[in-house]
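Next up is one chain by itself, shown in structure tokens, the form predicted on its own.
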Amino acid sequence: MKSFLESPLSGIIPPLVTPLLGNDTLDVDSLENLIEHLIAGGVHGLFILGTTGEEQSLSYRLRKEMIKETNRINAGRLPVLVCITDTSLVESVNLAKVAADYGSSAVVSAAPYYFATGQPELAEFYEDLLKELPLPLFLYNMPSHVKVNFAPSTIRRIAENEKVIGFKDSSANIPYFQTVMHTMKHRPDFSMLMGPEEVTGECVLLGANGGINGGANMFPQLYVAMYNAAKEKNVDEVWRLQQIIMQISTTIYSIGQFGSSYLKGLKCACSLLGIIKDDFVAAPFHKFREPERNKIKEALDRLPIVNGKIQLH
């Protein structure tokens, strides 16, 4: 059964890590533990196969298994959003059909990467894609990975189709995000979601609907509390919780020398916290070795954690 999808979708929708036991082996038991952990933490939806979920490193077979098992475990309790980003329109549609077949609520798509499209070409790609999608669509701005930035006017053009119901921005560019919100103010049903957790509280205070925050894999209660405080315009509480979020960001995500540090750190922390069994990272990456793993453990030890949960008071 498809989960109810509120309009606009609001709150904390974690981008799930994909628990792996090998390059093409999904750890279903860990996935179940992760989903139950997130639901118990009060999150408002589940987003699978995004950047944090390593979609582009996974086989189509495994992506389909991830969709099937997530929906089975979730059992209609929360909206499930499935990322279908691909260089091929046909493969995006194929994945969207699998998402619909197993009861997902919506799909999410970043711009096709490799060929850098112009804005008119980008709009045409989505106009073609929308004709074949069985589910509502969230646009996903990830310029660091796909080389293309959605112009606000392009978002407005694509969203003339009412099947386009929201926008996730991972650029961390707040003036840009505010411009998109202003451009889309004629669509009160259009969900505006921030990716980077470091600026989600600020953006919710300024009118965003929520965040797709990777740290919620570890500590869902923290990010839900931050969202609730921002929604209530409790600036002092947002500031207080922001200090914990920044401590996470500047330690767990910053160990290692490369762009993969966030993903490796997050998965390593999730394994140390017992949320997932193994922090295996799909090729081309490898999980942290013992020296980095010890640094993640030290970073976790400095956080106010009791029985695996952040103490919020």
Second form
Number of protein chains: 4
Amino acid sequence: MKSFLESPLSGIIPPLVTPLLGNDTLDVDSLENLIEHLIAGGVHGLFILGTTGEEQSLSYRLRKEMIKETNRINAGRLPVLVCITDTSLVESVNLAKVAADYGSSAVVSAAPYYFATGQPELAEFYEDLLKELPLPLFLYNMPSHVKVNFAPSTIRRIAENEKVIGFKDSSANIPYFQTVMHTMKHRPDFSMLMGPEEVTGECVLLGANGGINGGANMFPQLYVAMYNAAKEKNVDEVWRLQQIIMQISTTIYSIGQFGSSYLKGLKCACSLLGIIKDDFVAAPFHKFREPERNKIKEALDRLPIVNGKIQLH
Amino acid sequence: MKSFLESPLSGIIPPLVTPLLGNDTLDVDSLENLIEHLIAGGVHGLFILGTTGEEQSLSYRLRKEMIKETNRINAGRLPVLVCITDTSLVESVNLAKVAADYGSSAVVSAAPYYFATGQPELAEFYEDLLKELPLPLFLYNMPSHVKVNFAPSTIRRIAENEKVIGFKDSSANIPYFQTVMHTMKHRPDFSMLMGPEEVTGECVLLGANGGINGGANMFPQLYVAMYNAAKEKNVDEVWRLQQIIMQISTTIYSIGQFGSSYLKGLKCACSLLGIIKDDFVAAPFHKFREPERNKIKEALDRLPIVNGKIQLH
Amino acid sequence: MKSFLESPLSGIIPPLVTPLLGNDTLDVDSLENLIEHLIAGGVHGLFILGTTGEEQSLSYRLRKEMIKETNRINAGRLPVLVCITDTSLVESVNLAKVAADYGSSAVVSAAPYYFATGQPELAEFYEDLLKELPLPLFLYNMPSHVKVNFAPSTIRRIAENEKVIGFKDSSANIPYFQTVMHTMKHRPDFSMLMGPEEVTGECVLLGANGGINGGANMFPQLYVAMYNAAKEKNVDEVWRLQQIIMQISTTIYSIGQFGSSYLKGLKCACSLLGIIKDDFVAAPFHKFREPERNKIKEALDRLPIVNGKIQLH
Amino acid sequence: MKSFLESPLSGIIPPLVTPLLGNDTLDVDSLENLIEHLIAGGVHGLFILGTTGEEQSLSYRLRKEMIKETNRINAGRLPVLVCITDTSLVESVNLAKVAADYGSSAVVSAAPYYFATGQPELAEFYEDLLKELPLPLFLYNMPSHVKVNFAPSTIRRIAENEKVIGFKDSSANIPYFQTVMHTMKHRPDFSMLMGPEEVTGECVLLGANGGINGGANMFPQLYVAMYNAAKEKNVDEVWRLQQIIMQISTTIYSIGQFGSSYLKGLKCACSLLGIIKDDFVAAPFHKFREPERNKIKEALDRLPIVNGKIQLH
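We have the form predicted on its own; now please give the form predicted together with a further copy of the same chain.
The next block holds the full complex; its first chain is the one shown before.
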């Protein structure tokens, strides 16, 4: 059994899509299928209820069901990270307790996202939250969705509490990510994780610990291979795998004209690949209709897929 | 007893602050005091759990308690509007059902605020939501907090459903508000309500139906007088009262350097005026410390207040 | 002859479109026609080279020609305000000197718009600029185009220099405008002018001095009548004229999907009304093609126009 | 003599600071010193009048002097790239002609930055501009300053004209940069250049052609060494040099609280290192006062500098 948690947490930790049959109906069979697919694909952890997992679109009841079922299916094989991002500190703590009760390894939190906080307010919020958390915490930077960016000095201040064990950045601003990495270099146990898969390879080459990459829901082996190549400083191999990832990014995530393209495209592809049964997307969105679904089908057809797996060689 | 709801809903409908003793402790006594203060001040409705009411910072348990207690205290004297803004359609509907169960008159909803929706997605979200709502709906525009602006044509599309009975705008963009008013002029029953008190007077002069003004928590008579003067097209009187409102706005809401100045200042002033016991502000914020509190005290001292009321003449 | 400048400058001061025959060719005949049309329409001043006048799209040679020809044609009948907004202080001063040489009354300046300045930097910039300006200055707030908003306290600081005689606001944020008006009330000679025509009426009712309204290029009498009604506190008449202005705004300025709709629509309508010969729009834009032009034609047909003038009664 | 231009242009092409003695006074001696310093440092080109070169803050007279003097001093030793970014197509063409007349190799243009253009308008603008340009063109993405982001499909459309030979990205959004690189892979002669030095190493590892890095004004050898290491896929060496670059970035560019920190800090350091005489910054900015200057001094003292050069081994 894998030691929980290694320090720093490293590797590919996919942000699981949440398989749904309706706005308030979890598809537990598909969740089981997805988790077995990921574990077989060699990933290093499971990250649930993130942006890709539609946390904010789900009822609290369903969020708790998702935590419970994920831990049951995983059965201790991989670290489980649970996103508890909320606008209410009380509800964040409630979710964290559920996460702990069912055996999760850590929680992840982006800034409160209704009221925008100033940096000192943001630091105080996390100081308050940490007092009540039963599990270690990863900070999660997601300014496009929460309107607030963690200043590097704020991360350093919050991380004076050793319960803060890592940082996931989905800002896409990589000079910023390098600055955070530089600011946190006194904490070698602190995990620096990249959201966008389009740059995870280069970030791991330059010292990041891994990626929370949505595409790993579809093709876990591809992202694990890219991570391994970067760890081994095999630039040519990273570059080669990067071309496949860019093909995925510029086709599967780019149908439709709104910010929801990535989520709808990813879920649609997962259902076409047979990993989940239905690509139902919770309100405020709807899944792709037939014309967009056909485009995803064509995009998948152009990828070097054999038996549901990207051919890596 | 007042007819529920007049059509269009008109007048001053204060967005109630939520009196708290802790992050998860409602101060019911202060709530009672606040509601009696507002009703005595002549307001035309009660709007709870809005931005000023810190909805998103509160647990669902407390939100439900607030709905229950407000309706109990109000006892049918005024229309009660309940904000059900949420990122999850399921939770919005849950709150709306609680609102209906306790006798509220209508619900109010700003756009889902984690994922940003495109305009057609936004329209579809409300079409879905309306199918499950047990009460009439006011749309609430709050782009600074939810990142999405209702296009006038989207409002018109959503309001083809007659359960949609009004629009509250807190965008501060008044050319936009005038455009919405122009777009909705075929629905004389549709209520156009202004958020920022700094412009409610002029908007009512030009045809708006009223204001959802935070300052009315402190001085309901002032805002009601301003509304009445505007209805009577008494420009000089609107102008005179506007000077007092601007003094409030540029002092009480302007201490501190973050976006939270308004909320902290308003609650602090309410506690200094004895309307609520404590100005506890829920996480992610904290109430003002002593230096800021003293500045609010001084700001109140400079206002023409006698026995807790602004002198209107 | 009109006294120059009255204090505070008041009324309708149209931001003239710049009649062009090519990217670097001023149509002097059309300019003459436009100016006579505006003076006959009763406007209170001429504002050239603003956003509506495409200053930033024009060569410096053409800007100087525009200053020279406008002053020649105007021949001292109305105050001429010249926009000298630039990213380079040196070029701003150069233009201001040309403006003074040809007899203009004042200059207007929005913040430098390539580098975004902090508020103290912005104040220092204007302190530097004012030392070299040969004419009085209006500050011009245009955050959507220059990325920087004048804080009310910055305006107050800059306006300690008495050469600063007014403020034009195109932010569309009217609570902000009210705050600036409140902050500057110690300077009764300071002119508060509104950009968006959709709210000029209500702002003048509440104390603003006038409007710099693009629609006055087409129908100067309409905007002057609206201004006069507001000065006389005739709310019903302001409301009535406002309906026509809203019809213009929601049709003529709303064709096409980009931010350029206003400019292209206004120039197109001016050419259809025979006020200017060609609606050439300088790069980076192009004038409307036939389908959009036809929509403008239809929009004009639906307005109560007789002999090129809006029927006011 | 170096072939002009290699295809694709590769390496470190510093964006030269513009040495000034006043708002309209070029310091030609310092420019000579700077250029010799850069050529001795092994850089691969000279990029003048970019954001670091304060183009928009300078008069057109001074811009032309800068073009003339740079080409005179360079005397054909390196390719000279001239930034012609402007809001006016006519003035952009004027500058491009000056650039050609004095022997520059190419021009560089960011989008017009007063009016924001839609993507089709942006493409048409460049199609118009290209007809009149006497030199090859690099597109320059700088959304924080010009408000518009080149969509990858827009770049591809504009670059159907073979005079478009490269792209400089200062968006800091590296997933976006990877997408552009993927979109342009059919043009192996097309140069992909990175602005922020904090990520140039990793981008070159993954296929970019070089960097337009401000820090190279101070320490050209450092950036050239980092580029060479990346070209040789020497990940350890890139990482080692990256640590020094991050130390520069988090100290020298991070004094003061506004967006101008980078520019003021860089010029201040160049003057302290004796590369330029004065760190005068053109309006709207001022150079650092003594307290900030002392912090830059301390930051330089902490770097491994011997005889004005970073020790690389």
